[in-house]
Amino acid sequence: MAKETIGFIGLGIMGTPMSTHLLNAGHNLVVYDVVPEAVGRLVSLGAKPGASAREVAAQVDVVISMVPDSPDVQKVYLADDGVLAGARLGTLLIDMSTISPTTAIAVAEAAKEKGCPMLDAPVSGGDVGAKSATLSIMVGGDQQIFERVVPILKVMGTPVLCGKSGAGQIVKACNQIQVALNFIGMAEALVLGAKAGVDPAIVVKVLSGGYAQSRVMDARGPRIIRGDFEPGFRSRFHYKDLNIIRETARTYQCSLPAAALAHELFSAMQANGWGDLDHSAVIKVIEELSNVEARTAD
């Protein structure tokens, strides 16, 4: 595709670096966020501001959204000042938020009625992946539309077509189960080691070199044992994802006992006021249960 004009809605921890990559790739960008300062940062880099989702959609060939939850996506696309109110016939829509598969399908159906093809394209990789343009992008929708936007998506990471509309969100739910359980497994290993008097730095070093090694441990293990829970992905958003997983499991009559445990532990995080900490901070729940902190002495 030629260098289309792209609208980007949602300029948070993830959206800001993602949209910056699109600017750097030579795309004209029109941006909108409910936080004016976020818009200002992109404008200073060369983007054009939009006053609403509707105004953004009216000026672009492709709209990308990256907002927190299903109700936000519904508002961005379906409200009176939303994307579908401003989009022209044939405008391509890509929602990269992590939302309920049923919401993704419903919004895509509304877009189809408007004559706008739509993909759901949630991502994995956190702020590190967003900044380094190495996100895993899970896409649901029509294959021909997917092939048309692959050059755009590759600016931000590696896109994979997962199936029909909603399939991207299903695969993202699968991803979030695995990530949550990786964090919980790592937390329990570090807490057990600390309780028994082993330096958590040793546990991280040894586990990182064996079969227990994971990208989660590589990215967050050293930070956890320093007590650094600066958010790359806030725990309240992962809790939201676990609620989506529970909803999806009910829809498909699927038993997910470990995911149910993860939901309870992340629920405890929210109850303790840790919703804005990184999702790796789930270790704080395990630490409280065991009355120990898994922190390195250095």
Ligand code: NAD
Contents of the next structure:
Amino acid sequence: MAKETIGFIGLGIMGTPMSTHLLNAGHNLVVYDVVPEAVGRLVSLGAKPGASAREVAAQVDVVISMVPDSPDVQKVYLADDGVLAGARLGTLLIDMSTISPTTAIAVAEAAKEKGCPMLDAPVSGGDVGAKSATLSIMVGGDQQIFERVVPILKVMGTPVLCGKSGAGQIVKACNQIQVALNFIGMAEALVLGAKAGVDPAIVVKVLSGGYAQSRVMDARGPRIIRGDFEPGFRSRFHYKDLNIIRETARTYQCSLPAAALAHELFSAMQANGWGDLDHSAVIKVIEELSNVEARTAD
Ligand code: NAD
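What about the form predicted together with nicotinamide-adenine-dinucleotide, after the form predicted alone?
Full assembly next; the chain just shown is listed first.
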């Protein structure tokens, strides 16, 4: 059977490598981004450009989106030149952006009314996971639809059905609590060591070999202590996710004191103009509190 033609909307840090994997797996791809250079990169690899989300949707069997935030997803799907204005009956829709569960459910309901089944499928694993096609993919929606798109999702990582519509976004919110607190814990450990005169490289080396070891520290510890905060995952996006977490916690009357602290620290990053640095740069807030920088001499 011929492979599905896929429309991919949102070709940024994540969308570019994810769509490239689909192209390399033999899918015909129609792509769209508001930034023309991003479209040009994929076209040079063999994708076809679309003039709008609507035009992309009209030509494909499956639409995948990977845009920043809830309002962007609403625009991509619900605007006059959006996906739902162009999609044929039965076109499968997969939003892989990290957005509010409430928005994910509302957009999926609008899609269902148009006869297009929709899944929420946010990811974890960062730019590294996107490049190596090892993303953890958290899916919410109908099981039968999930099973139909598993071969496509497997090209980008490992999909897990988490529950009904919105459940993928709920699990992603859980993930973002743990990642934020992991970064904050690592930052405090490095700052205490530095303030007391221990080389941060020693702290990273020793903690990486014991119970404190984490994927976060493996990926970012060595870069933090060199002062390398090139994104990866922009802190303004993690701040967005912490706002989603607070909104979701309010909806379910769930008390999350440490996530509230993380929200305030990530808020301070935005106030300092560090929104486009990697989320590991939360250490800069902790460093300022103690007037020290946890950098290695090497
Ligand atoms: P990015 O800013 O690099 O890319 C987003 C792309 O979407 C940009 O190219 C932008 O031009 C495009 N876009 C925005 N609005 C659009 C619209 N209306 N129509 C078409 N294109 C539009 O962001 P990213 O890092 O790739 O993140 C995308 C999503 O994935 C976010 O929700 C983020 O939270 C999530 N995410 C990112 C990472 C990461 O490590 N970067 C990891 C997991 C999840």
